[in-house]
Amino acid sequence: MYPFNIQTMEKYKVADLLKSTEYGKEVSIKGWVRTKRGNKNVAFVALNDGSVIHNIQAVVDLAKISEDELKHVTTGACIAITGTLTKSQGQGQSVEIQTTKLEVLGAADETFPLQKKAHTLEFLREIAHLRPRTNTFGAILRIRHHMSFAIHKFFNDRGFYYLHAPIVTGTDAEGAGEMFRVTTLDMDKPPRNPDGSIDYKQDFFGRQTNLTVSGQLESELAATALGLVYTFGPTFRAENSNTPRHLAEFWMIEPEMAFYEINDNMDLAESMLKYLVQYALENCSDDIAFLNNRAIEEDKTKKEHERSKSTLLERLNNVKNEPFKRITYTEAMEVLKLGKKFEFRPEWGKDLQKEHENFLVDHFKVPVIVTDYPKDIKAFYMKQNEDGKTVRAMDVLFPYVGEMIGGSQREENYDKLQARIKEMNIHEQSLWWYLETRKYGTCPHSGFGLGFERLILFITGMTNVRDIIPFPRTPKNAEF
């Protein structure tokens, strides 16, 4: 095996040495093999280290290296390289490596599943713990990336305040009641009051608790201080769902913003998304280049029916240059009255359903604003308009995704926030705290929750939620 000095070496990344026109510099890198080819007097091998989809390839002179040493050299094995970077003499790459040092790091013996080979979502599921090395996982980690630092840095800019809300709640935002129990209680002989009920006050906190299904409630508490504050952390749900739109955590975006009403928020939603995709095309354009390629193949297997009316760079570009479409709830009754062939009929009281989200995007092309909903389908805190039947609440339909964004203004009004709590058959007491806030300097706010997982769904063109998470928690599935 050739020395190899990895002590005096500089460092190098794939994404850095293609755009490199040092031609005869020496160089080093480090990666995974994602193929090799050759003949008897040359070997072309293709490596990736991950910090771009595209491979640099080295060209390996088989004089200066023995056919035992190459034979170690195969599809997942990680190796080092050192030779002198040239101008491509081939099609698709400007620059490669002419070898003269090679080291094998880690080898990958044959039972290596990602060959290469076509594999199905489904499969690589399996194999979560490899699956980042594919180039359509190895796309989707980095665009994850690049939106989780644009949304800090979107909020940055606009004067907002990063807020770590806890993980770890005695209430329920949603009041779904579909929570995951944190205790330290032994389940097999859990202690019992005297009704034969678990007694909670000997459990860590002294006190029932869960995993949070949101930091709202206490976002709310931070903008009555700072005035514009978000959170950005893990949510949850044990919600027995195994749709390709439900996950068991995800992660949540939810800003709140003191003296913001109903349209304010709808601006600042809207223009947060805007910012999102822009950056995204900006920053991720050749990961999106190849996603937007792997659908469009993808489609014309597909029977015609089946297939995307428009391409992910289409989409992405029609967020990005349009302004959103924003109608009531009612409203949206009557141009759902237009679509003959729902599974569920709409009727006003009732909650939305995918197909009339995807109804109205399609008709009127945009992302839709859907505002004022009935009471009776929204969460207690949100505030009611002066008809009694209505509320302020927002959501924000974006194409084949349905709702990318929850929000409302805030009911800042103590006795009709109490008033619901107690109509919804809410226990007051464990909310107490967030009550007390109407009673010391209220004031108008409002805020909504960014799901994560359907900004990513959106921006790489991806149809299950499962494939846009590096490890999804799922019903039964919590293996990696």
Ligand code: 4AD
The other form holds:
Amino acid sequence: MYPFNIQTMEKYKVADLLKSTEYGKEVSIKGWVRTKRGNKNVAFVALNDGSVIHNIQAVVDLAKISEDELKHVTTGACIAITGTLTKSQGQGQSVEIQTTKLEVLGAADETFPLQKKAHTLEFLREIAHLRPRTNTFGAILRIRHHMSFAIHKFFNDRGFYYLHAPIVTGTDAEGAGEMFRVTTLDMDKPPRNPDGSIDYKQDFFGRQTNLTVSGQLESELAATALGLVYTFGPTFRAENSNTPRHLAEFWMIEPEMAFYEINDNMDLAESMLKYLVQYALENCSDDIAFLNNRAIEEDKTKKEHERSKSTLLERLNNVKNEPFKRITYTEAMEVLKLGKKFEFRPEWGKDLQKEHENFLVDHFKVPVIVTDYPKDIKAFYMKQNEDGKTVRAMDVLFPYVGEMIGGSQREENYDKLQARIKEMNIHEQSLWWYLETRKYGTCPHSGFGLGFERLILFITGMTNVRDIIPFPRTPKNAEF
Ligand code: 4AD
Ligand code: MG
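What I would like now is the form predicted in complex with the named molecule, since the data block earlier showed the form predicted alone; can you produce it?
Okay, now the whole complex, with that chain kicking things off.
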């Protein structure tokens, strides 16, 4: 065998050592110093290597390691430790390392911004390059990883194929015009047509292109060949909404299923969300416990009426255990009549506001799936109902984050789809390939889009989407 990992074989992670009972064994570990304390005889160094939220404690006997060496072991420094694994004498940890050798790989002076005191999330956004070294962001990044993996596992176990939708496209799948343009034309003097408009035929792709807002149109093509598919990739929206739930660059999961009707679509969405919450509870329990306590502590600093009505763990268990409520948009309008103090009065034909979504979820005390929205507030591709007024849309509304999923059954009838495209003044020519799926072997099909960052907000209990993606892209913000 290629002697590829001989070196790494002898290396350890804090996560493994904390579980080990091989007392007396010589081990070595590398990581970043969180704290150092002690007296003139002995120092205790808390070391974290990112494999788990907990630190391992290295006990340094000052008779063996010189004070000169220890001088550079400060918060933020990167060090390598070799020593003997022993059962811990101290409270709160199972094992520790009796240090025999200590090497400073990278010092960090006293300007290192993450000293022991707690920092505000706003401050941490300004040091996004260092915030992964905090407990909170370490936990979030590990949870993001586990959730990504769980999404692929969920679909793979159910016979879905992962489709790589393009990132550069010539279409606006949602028809909302919120696209970032992709071009290599000289912005100062773009080539012009005789009528003065920009001549995109001379652009890199020979046409106008933009970053994708959704992989759905491509996923529909694949579903009419492979049956069950999903995309999981970055999507981009130039919507100028500075809210705690919107990003200009976010990740979306878009399953698309041939032969699924709207009820099958809802069943899949509900079982997927339950699966993901359960997966998180089972595989990220330490990180979730940390975030649960963090939110409880943060709540204590808030005024009574600003505190959450439930803990993170209660919300996760509620989603895992309780069936979601399913109602139509028209029924939702009736329920909203019970609400008194809305800023925007609910009105049939208008989109639901965040306050309306919150009201519905509070009212039913479980996630709510709203279906059959008025056609004029939804995208062109949704299947038209017989009433001529509504479409077979479904939005999954969640406590705490609002719209988690948006989806629908698709219009599979060529004439109806074409008529709707015309009616909505959408550039039909750019969708000729999409329309052809309705010409050659069309079938009933459905799908939805799950916003990955909305999911992570819910699983972590964090309140701002800027704090759960490593490098947020929002209006006027793309520094890191
Ligand atoms: O409801 P949306 O716009 O639906 C679509 O894009 C469809 N093409 C999906 C489909 O049927 N295949 O977006 C889907 C989800 C939303 O419910 C929300 O969770 C998330 O994507 N989302 C955003 N997340 C963060 N920042 C934004 N700006 C988002 N816009 C949508
Ligand atoms: Mg939506």
